[in-house]
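Heads up, the chain below is alone and in the form predicted alone; it's given as structure tokens.
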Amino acid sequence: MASSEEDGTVEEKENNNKKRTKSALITAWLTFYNIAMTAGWLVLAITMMRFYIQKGTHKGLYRSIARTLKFFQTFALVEVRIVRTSVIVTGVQVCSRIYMVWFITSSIRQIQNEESVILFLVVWTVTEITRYSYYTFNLLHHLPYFIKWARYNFFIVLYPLGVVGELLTIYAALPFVRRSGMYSMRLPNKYNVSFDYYYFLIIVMLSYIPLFPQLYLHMLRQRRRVLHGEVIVEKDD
């Protein structure tokens, strides 16, 4: 009897040790990831400031940071599976940005010098530096209050500004997409399928109407919970 109890205790200890090791590895990976992403967006911020100081114009700025932006924004796909918050909320945010970078701004060179591009770039940069700094310090258990305050206050202004920048950029792309017929398929073709990227972009713009309020309200609920200690009950996605 004593032997079986001891075996149970040893097995329990081994399981607990495995859980602790796994938890430590996950924490180490998340810390590394958030430090790397903070550094990446800081590099983007410094590069943008340096470009504007040297050139005195925003024209050509996007092209100068496109490769770095593509890398760090695409790498954010990792978050869809590792974050504790809603997978749907995170997925929508990450995928919409990747779409903006790869299939709109980088694909249509004629719009890269639009002021709206600079608007969403500045918003994204400030947002991501703040967000990844918050996660990094939180994981290290040394979270300065200003970082926490910035994380849950900056978005109130930045989020709508970012949406405006994205929508204006898509709108600016419409004439070029219509003229070039890019990413579109016309009938007849061997697949017997038609697709018009111009109308697809219009649908993307319209999708902001239902999606933006949901994401914004989600952040407001998070803000009340973190800054004011309110208990927010949300459905699991």
Contents of the next structure:
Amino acid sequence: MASSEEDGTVEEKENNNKKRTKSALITAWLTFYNIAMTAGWLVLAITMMRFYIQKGTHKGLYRSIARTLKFFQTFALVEVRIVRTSVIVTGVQVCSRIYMVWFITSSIRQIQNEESVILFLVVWTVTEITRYSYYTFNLLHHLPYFIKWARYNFFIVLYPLGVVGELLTIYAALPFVRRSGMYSMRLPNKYNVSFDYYYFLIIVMLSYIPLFPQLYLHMLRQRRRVLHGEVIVEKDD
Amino acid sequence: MKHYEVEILDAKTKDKLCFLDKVEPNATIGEIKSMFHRSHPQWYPARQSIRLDPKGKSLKDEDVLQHLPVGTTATFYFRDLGAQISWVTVFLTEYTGPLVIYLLFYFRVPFIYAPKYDFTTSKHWVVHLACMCHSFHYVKRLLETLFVHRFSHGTMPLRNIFKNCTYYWGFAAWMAYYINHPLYTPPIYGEQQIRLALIIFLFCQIGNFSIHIALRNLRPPGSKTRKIPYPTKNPFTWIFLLVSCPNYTYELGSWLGFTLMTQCLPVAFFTLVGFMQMTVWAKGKHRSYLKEFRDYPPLRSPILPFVL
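Given the form predicted alone above, I would also like to look at the protein as it appears in the form predicted together with its partner chain.
In what comes next, the whole complex appears, and the chain from above leads the way.
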């Protein structure tokens, strides 16, 4: 009986140790992840700048970074589960990015040289480098104030600019989608369903109207809380 | 007899909203809500949440004043639950929509399909069968709402009716559009597939109805008691041995049958979404059964025998 009591407390200590190593491992992995993502987006930024300096034009720029962009943007899917802010907000942002990359810019060649593409690429790059370096420094407990300032102030301008770039790109893609009938399905078919990618894109553009203000306001609330210490009660708290 | 004094404060602002004196000790929360309603007519009892603590749980209408942990001057906190609507109203609206909408598509009312098809009927007999099944399903639901179900809550928030109706009406329109389309393609395996689908559908409809009757008989009229449901003489209820919420199991089966019958992807999608929602509800119900009853049969799963 006495020995089992001892075993009990030893087990407890072992469990606590296991929990501590587990959370240390998680932190280590998160730090590695954020450093890797910061590096990835830095590489993208530098590649883009070099291309522009060497070629003097943005034509062909998308093609040159497409694969790297796809990799890092898609990899961000893991964040939906691990980031502490609302899963819905993160989910919507990551999904819309992945959607833009895979189903608009990469699949519709003719729009890859549009200026609007460069616009959102630049916005995304600056935003992601700021965001991931913020997370990295935060995890290392050494957060320089200017990174925090950047993360919670850049978006005020970058967010609307990014939306403009994305919307213009989708709009530019519309005639090509209509002409090619891509991703669309017509009746009759054995699944008895039809899908028109053209109208779907129009709905996507319209959905920015309710979604964008909500995401923007969410960021503004975060900003007030983090930078000014105000406590704001959100509807879903 | 000692009378109580009751003051009701706003849970958020702590303003004194109402003061009632000479309240009987055996008054119920429901009666206090009626008294509160008299001084604030815009807050009918169904939208009042009365609690002992501003952030605590709502008190039940049946709770008696003298059995609550309060002194002779009781302080309650009030929260407005928002406009309420009765469950019966919501169900009737939710279910009448799909019934009517499907028929609009079935009869090919103008402005849906090309004008040359207006008021024509499909040449495939499975389309007529599908219309009968779909209509039967929703008529059954309406009749059950009126005569079979016993609701434990009287009302729900008003905004739910918009959410629910969008779901039911939207999906009904989407499915009906394709099934009744002039370019509809009947099931690949023809009569065999349709016959099997019809058998599954009817079996599950009867099953679902049997479960609703069994659940109704568990609870005498007007009471809010909760008991563990058990299999009865009706073989369709024997599934209670393996499942906590067989009404959802049979509902899933009905829609799988309908999907097979129509071979229509929107129907499959509707079945899937419905299944996901019903699984969430079944798990919740199963959990509350386990919490409430120590002797709950261990063999039962929430919605799918042994699996889920």
